[in-house]
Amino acid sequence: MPNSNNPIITLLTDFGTQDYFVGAMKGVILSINPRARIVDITHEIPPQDIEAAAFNLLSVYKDFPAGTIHLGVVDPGVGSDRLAILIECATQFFVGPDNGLFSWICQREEKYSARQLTNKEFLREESSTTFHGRDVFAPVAAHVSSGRAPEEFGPVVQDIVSLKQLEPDINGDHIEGRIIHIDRYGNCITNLSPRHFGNQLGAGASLTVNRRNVVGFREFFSQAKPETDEGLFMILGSAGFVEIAAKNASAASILNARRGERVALALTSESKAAG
């Protein structure tokens, strides 16, 4: 459960901060709790770019505390049909939209539970159709963070939609990994882990990326190493990843890379003897 007395909410969106969403949020959240301490993730996803949302969540979710509150509004498909939600996984709670924004988080924990948010008691009286964030699940947010238990706030959602699977597809020694993430640097996050190198990064590997050949690895970003193909290498990224990067130069651009792009993992022999 949250701390009842200082509980963190934390907000990703793609509202900006030019105009008064995200303020409207907080207006409704404190209203409710007013001990409630909020934490911006970011606003700044781009405009409804669900897997960009559920990139960044994924990569902040273990940085906070067990009982904290992720309010996540990325929702193209608001005033839908599409479900509201609120999800326990991890020792935390996850509200928001039933669209995929929170399933790389639970693919990853495997274990989680997810309720339908139908308990009008906890919304809004007045309710738009375009704007859930307020009158959905900032109060809904507000009123787990003030101890309201799950259960209460509707029936258990079986199946949440899911995004493509994070894992890469792995046959035999063949292992094709995706970009799902291209940051404001231009470093092209896979989802590859050093688990699917063998744990040994160093170990000779290399990736794939548009009939490009990246090889080498680097510890940190200025590493004096030579350079190959003008100046790409590989590294593990802080969110667990591999990425793709380029000493002040935009990798993405470079290799002319898109997210979804494929990449293949070619491993040596003596990466593999390693794993």
The other form holds:
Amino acid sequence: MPNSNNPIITLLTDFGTQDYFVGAMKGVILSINPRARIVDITHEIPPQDIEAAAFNLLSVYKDFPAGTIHLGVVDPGVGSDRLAILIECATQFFVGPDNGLFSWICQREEKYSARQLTNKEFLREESSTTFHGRDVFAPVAAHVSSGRAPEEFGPVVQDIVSLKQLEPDINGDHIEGRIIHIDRYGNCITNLSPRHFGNQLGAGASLTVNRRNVVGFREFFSQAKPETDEGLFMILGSAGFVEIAAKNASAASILNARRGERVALALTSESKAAG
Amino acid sequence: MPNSNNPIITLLTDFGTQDYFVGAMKGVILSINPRARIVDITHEIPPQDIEAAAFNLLSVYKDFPAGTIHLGVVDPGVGSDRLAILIECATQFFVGPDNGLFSWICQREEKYSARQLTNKEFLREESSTTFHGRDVFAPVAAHVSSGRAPEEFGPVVQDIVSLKQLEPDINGDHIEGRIIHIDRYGNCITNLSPRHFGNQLGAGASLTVNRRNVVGFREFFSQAKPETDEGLFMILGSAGFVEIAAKNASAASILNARRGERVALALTSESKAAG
Amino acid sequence: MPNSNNPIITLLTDFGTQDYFVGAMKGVILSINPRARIVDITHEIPPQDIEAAAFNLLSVYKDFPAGTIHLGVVDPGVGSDRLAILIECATQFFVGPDNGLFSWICQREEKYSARQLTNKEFLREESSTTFHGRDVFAPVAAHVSSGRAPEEFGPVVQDIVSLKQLEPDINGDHIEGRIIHIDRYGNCITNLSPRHFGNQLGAGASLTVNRRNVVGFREFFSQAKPETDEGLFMILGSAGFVEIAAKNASAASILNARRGERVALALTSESKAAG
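Given the form predicted alone, corresponding form predicted in complex with a further copy of the same chain:
Then the entire complex follows, led off by the chain already shown.
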């Protein structure tokens, strides 16, 4: 259940902040539930980039208290027959289009339940075909924050749409990950976690991206070393994944890498022998 | 009256978010009324662009509950003899410079009353000549949210400054609108409403902008068709106006159009006959 | 003491708003103290630019009520042996890295006390080496807002790290200031205050930057004149410092000036004689 005194609704969209879109959603929410506390996660998701939205929400939902309602609107299919859904997962709620935005969280948590948003009682009276953030998702989030039960919103959805799985490909010795996000500093966040490195997180392991090897591993950004020739190094990032960063530079530019780029993990022969 | 438990104050400015300006306004508001709930609409209005501010506020004010106080500060004349005003309109309040920012809302609602902000009791003690957002408008909005009556703030203003009227020019058969806003995706929002299209909103009508014709009309963005050769189509936008959009592209770039560009509406001969 | 009903926590960072970083901090704060009211000052400080952060916080802290907690995270040394600190100053609190970010405020206010953040009870359970905004500073700010006393957080810090002093260099007649900030409009904020101009704030004084003289002084931006040939003029800015601005243009571009640029103040001979 949402905290009835301080129900938190987070917003994550690709709307930018220069138009009235975000303000409209907040007005709708506060008109329905004046007690709702609205927290912006980001509105700067690149337009229609569902994976960037999924990564950011994955990295942040656990920092919010039980009962938080996360409203995610990156919705290239708005107005089409894609479903609008409400998910209950990990004691929190997720409201948005059924296009994979929440799938990494559901995969990680393993248990979730989803409802299709069909009950018109909870939608804005005059609903547009272009702005479901305001007309569908914001009012539903506000009604959830007011304590309405998920089963009131519509029928169960058995399988939600999923993005490509978050986990790297593992074939025996061979682990191939990919860059799942590039942040504003040009740090390349991979989908490799410490457990993929065995006992070699701090030494021994190397990554190969676009034919370049990255070998140094730092404990914090301003640590003096080690680093690869071009200033590249690995670091365990705050989202729990290994990142490739560069000394006072954009690792993404040095690597000429984009989201989705493959990242091959190599462990030393010792480690392989041990494995 | 503002909701005394949860008075909402919205902010819309051209201050950007990289400097301390918006934070200063929020500090002033919360120092006067710690119960105020502050909602950012946008601070990314292009510098000194009163029409962009007017459009965004027009598109969003109805989504907020009665008693909401909208603080709008796009104020090229700050420090000059332009008036500072408080408007009561449509059960809401509007605070800002008298430069047309609120005029489209007042025209649409037809009834409003305005006061000049002259009572120094409600202004910041040390008032600058360059930052009335902090020194005049924020404290006034905070005092309104605390329940002070409009007549306390200063004398009645009979006529507020108005922007060019929002309505298109209609001469018999001929309807000529204009682009009143271009959003971050390059969608061109016109001042044409469904009622200007008679029964031809979904078919028959065409728009001419910069010698190009736009003929297709979609119900939602990802609909497969119809569209004009260059991928241009019409769509009814979430602000209630007809917009010109393009398939995965900026309509404004394709049309080489800027805000203010004329948009001629042509209906088919059938329709004219019917008319 | 923080206001226990409405404790305000402000945020000022260089995190930008496109990633999950700011959202994570807010989630952590609200998980610890659901009553906290979070106010964004800015997240657009240029990456690692401690002086820009210091200037913005200096310009805004006085607008907030007693008990406000300011969380400032521009932290190039995160993970190194730089201290994490809590400062009590001017009836407010300041939480962040000990790198000079708060030093101009402490210099101006003269009295302050500082604590090192060593008590693990107040830190996030799993603390990263790369994101102390979320793992150290946000939880500490939240606990301060819940009423925990500064002495609980760690030992006293006698001397905090200081930036280059805010005051201009004064040698007899000669006053040499510098540009301490350039805002989004290209206005150049100097560290010269009205008191450095004697009785010549409105007339007589001139500034020299990059071999150009700026002589006109305006009371407000849209005033008709006076101005220097290139449209440059002086104006008393809202942060209390003299700024160099330009008519419908960026003063910084005209002057080819960057932060740190020297600004020589010349008063007329009359004034010198008077002095």
